[in-house]
Amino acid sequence: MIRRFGLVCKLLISALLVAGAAAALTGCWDQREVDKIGIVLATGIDQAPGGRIRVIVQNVNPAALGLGTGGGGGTASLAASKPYRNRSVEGNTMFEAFRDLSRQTPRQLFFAHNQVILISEKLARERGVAEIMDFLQRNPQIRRTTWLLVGKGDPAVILDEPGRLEDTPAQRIFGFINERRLTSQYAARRMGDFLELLESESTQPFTALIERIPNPASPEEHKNRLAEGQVAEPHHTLRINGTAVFRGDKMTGWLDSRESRGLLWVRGEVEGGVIDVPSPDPKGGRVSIEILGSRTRLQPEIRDGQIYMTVEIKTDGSLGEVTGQLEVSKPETINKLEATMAGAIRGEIASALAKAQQEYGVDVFGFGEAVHRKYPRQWKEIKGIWADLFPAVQVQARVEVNIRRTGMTTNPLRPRQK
């Protein structure tokens, strides 16, 4: 009797598990088939005449990518198709423009996979981004992890620049951002981080700036030397070329690549990159040192009504290339290289400070937040005039460099004389 009861219980539990699994396999109530939706990978936003907003969306062409039939034409037509489609609409508001997109596409646009939001420099400077960000943060499909960039020029042109390795311009831009640690020369922000900076009482917003530039890999003299069926390199290419800085919701200027890394040093966000410094060898040469990471600490101090900020940076490096005949096996040589690299880092920080303090007057470094944490009582009195106090903050950078590796060799190559 007991054995039979146990067997019945096991059979009942198994039946319940099978029924539950079958119910789960029937799908979610809001399930959408990939061939019934338009997957958006990038969104561009620009000004339009009459105070209107122009929206450009880039969605996947499933027929060209082999994700759907697309209807007729055969294999040849599919191969010739673009792997993406760009659509542009205008509206009095972002919401109106987004809804008007339904008149151009037979599929409901799906924004949950949107990777990049690109705002034109003209709109960011003249109109500001407050109303745009209001719509984006209300839309349940727009994720706060989406990358937000400022584009020099027409976003429609940037989002239609052809590439060779990626199927869509959106994927190219997303790939650039994923490799940012290799240079640390621009400060890209996700939408959620940018929103927090917009609402901050102390730190001004910033994000990376992308532009379309002439392609140096497309030499004019080679245009007629291609074999049949080959495709020439495009005449232009995309490049993330610095950092756009804001005062409130309006862009006020931008930092170049050197100044951008100075900003990232102060914020403790340098993950990698290369610093090129003069060789300490009297005979000359250059040394390239790879950055292996960094740690930053901000130490504010208020004395006699003056605000001082000490930026303490510790970073590790590895020798990547040595030109000339520098004896890197000697400890004193490594010490000289560490001191030279520390001076180069201080120079990058000084360039960023000069632009932010003297020209733009915007605190993108987080100095105000550091003062707030250490002096909460005084911050209540000065937060309303922080924009006026920030340009006068006295900043001292203390940099400690430790070159840990010299690569697979020590002293440079010495070719044997014949």
Contents of the next structure:
Amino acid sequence: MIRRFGLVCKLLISALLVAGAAAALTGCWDQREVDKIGIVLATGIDQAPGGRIRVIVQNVNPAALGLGTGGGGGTASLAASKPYRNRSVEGNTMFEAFRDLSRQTPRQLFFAHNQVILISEKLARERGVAEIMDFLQRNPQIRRTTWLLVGKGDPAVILDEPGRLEDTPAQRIFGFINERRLTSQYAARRMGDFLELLESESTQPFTALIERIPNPASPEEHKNRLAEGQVAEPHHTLRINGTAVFRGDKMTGWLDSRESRGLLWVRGEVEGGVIDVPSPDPKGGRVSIEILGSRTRLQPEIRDGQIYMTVEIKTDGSLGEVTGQLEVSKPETINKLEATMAGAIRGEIASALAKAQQEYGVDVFGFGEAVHRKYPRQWKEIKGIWADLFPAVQVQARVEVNIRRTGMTTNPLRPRQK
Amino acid sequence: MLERGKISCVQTFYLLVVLVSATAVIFLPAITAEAAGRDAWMAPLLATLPGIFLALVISALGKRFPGQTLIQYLQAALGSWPGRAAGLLYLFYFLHTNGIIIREFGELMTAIVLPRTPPLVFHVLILLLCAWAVREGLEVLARVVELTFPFMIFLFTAAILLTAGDMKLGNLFPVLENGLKPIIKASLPPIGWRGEIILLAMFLPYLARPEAGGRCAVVAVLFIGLILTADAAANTLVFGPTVARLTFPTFTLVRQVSIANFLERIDAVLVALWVLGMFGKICLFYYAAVLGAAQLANLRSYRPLVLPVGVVLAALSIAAAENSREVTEYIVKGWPPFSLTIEYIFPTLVLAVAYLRGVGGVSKSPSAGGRNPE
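Same protein, different condition: the form predicted on its own was shown, now please give the form predicted together with its partner chain.
Let us now look at the entire complex, which starts with that chain.
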């Protein structure tokens, strides 16, 4: 009898435990169901009057994602099939503004999938970015691997320029950056890397700049294409254009595509791209060479109170296009091309140096860190005046180029008939 | 005997490694980087030397008082009443430190994983689990840790290796820019952390071969040094000296992992691994407190103490600090002097006193708990 009772007790307790576990294991406090959160794909940050901050978030519209764009039938269905929604709000701080958005979004914003942070050029130039970085770093949902870009003009405009291939502008911009090695003409930073630059003793921050430009693929006569029953090319398009450079937390200048690649060469971050050089053939023509990657070593030297920096670059190339009548099949030609390409690379570096050293006076190259590493003792004395010393650093670039391949043909095409 | 289980040398190694590394891996890199900057990785390396010394002291004490735990031979070495007072001090150390450890666990879970869950929920859940393990005894606990240890090491190694793409070797240089002094200062918290192996003195008699315990402990200390140095170095390699500003650097590190936009967001894996480690650590401190209290009070079984001590621990974990900053501040400033005294100076003194008074030795009859075979 007593044993029976014990058994019943055991069973009861087990049943209670199972029920308790079932109730507790659903994770009642912090549950977030996918259909209850508003997934943010991009965040724009701009300044607002009265020292306030304006934030723009791009929410994905999951219902529209599966449908595909286009599909005829009135503006109402077009709106329903728009795969994203942008919302904008102002606040005294980022956090306040983001939370304030809940008054106009039906779902709680979820930042863990945010792919792009877009800072308006105006805010970067006038207010500086330090005050907005705190929230981005403190919030556990925002990842340091998110790309951080500077946008020309209103971020809301840039973030409302969808492509046709990607569903949202956020994915479109993310796609650009993913293919950065095809040109290596801008220096985009992830938020974590940008933060490290902001906190660096000597290296100044920089990141890529994005802008919206009139779409050259949308000619004037196609303005009423929709009336003809055709889908028109959008009137504007997005592109990444060079690199914004900062002094401290304020944007102070801009490097164009060529100068940006000069910067990347010095930093050893050129992973690809096309370099165009005049043909060594006396009759003229041009040669475009594909860059196959690079390695860089910075070697500082302090001699007689003067700082010298030797930038050693090794890179490989492959012929991509030849115009004119260059004898590609001769090994000497390859040697000549290698020398020409090395010269072109030195030219790109010189253009970046001219801007950074003479015009803006910002060490975006990491020269200070190289000096710090090699001369830790002297660095203690000069780190306070590094900004003044940097423009006078004597830089010498040593470039070693190896052209490995010539593509599917050797000598260029030669039309026989006159 | 209060504890009838036996554990092997390898299990001792697992227990000690989990004991020290579980919290140190997460919190240490920021603490050492704050004092030593980019040389932070040297601090845990330096802390290995005192760790080895302590392992040898514990081993020598264990040989002098075979079959006895720390709480028992304190009385033999210092005399009955001073020994009991010292025993109480150690009980306080076990309870107090465990309170902070449980608090660290709750802090991280709320900060990173489930922000709106009250921390007490985590504290109580892990304590319930640990109460079960402690009730079952040392052998069961050691087997659980043995079972999970390979996963922990594998995941930790994988996490560090996957961040290799973000590492910049230049972040480590120049080495020793500000001399040795900041590194010595930075090594104090890791020395305190390493000193937690004093818990070995509570279970050394339950090793299958107690005389080999010292050797296992030295190997464990070396291995801990390897883990913590790799951890600190990985953090500095990825973040540079800015590690100091991160609350949970190793987590931030793992969040950084992004292999081909495909293998990313593996921080949840690290949380799982860390919960396993914290389980082992909290259990061992819990076990030491319960066993020590039972031996101090000459109880025949420690089991009735398990739940009450658990309640005390839950209360201590909440009372330990007002907020997360206080926890870190205490670990850096308040805890090292206390822990260094309890973990290093005191056992060394006890060994010296025992040697001078000529107490202890193989022939000595077992005292206290040993006298009450069940």
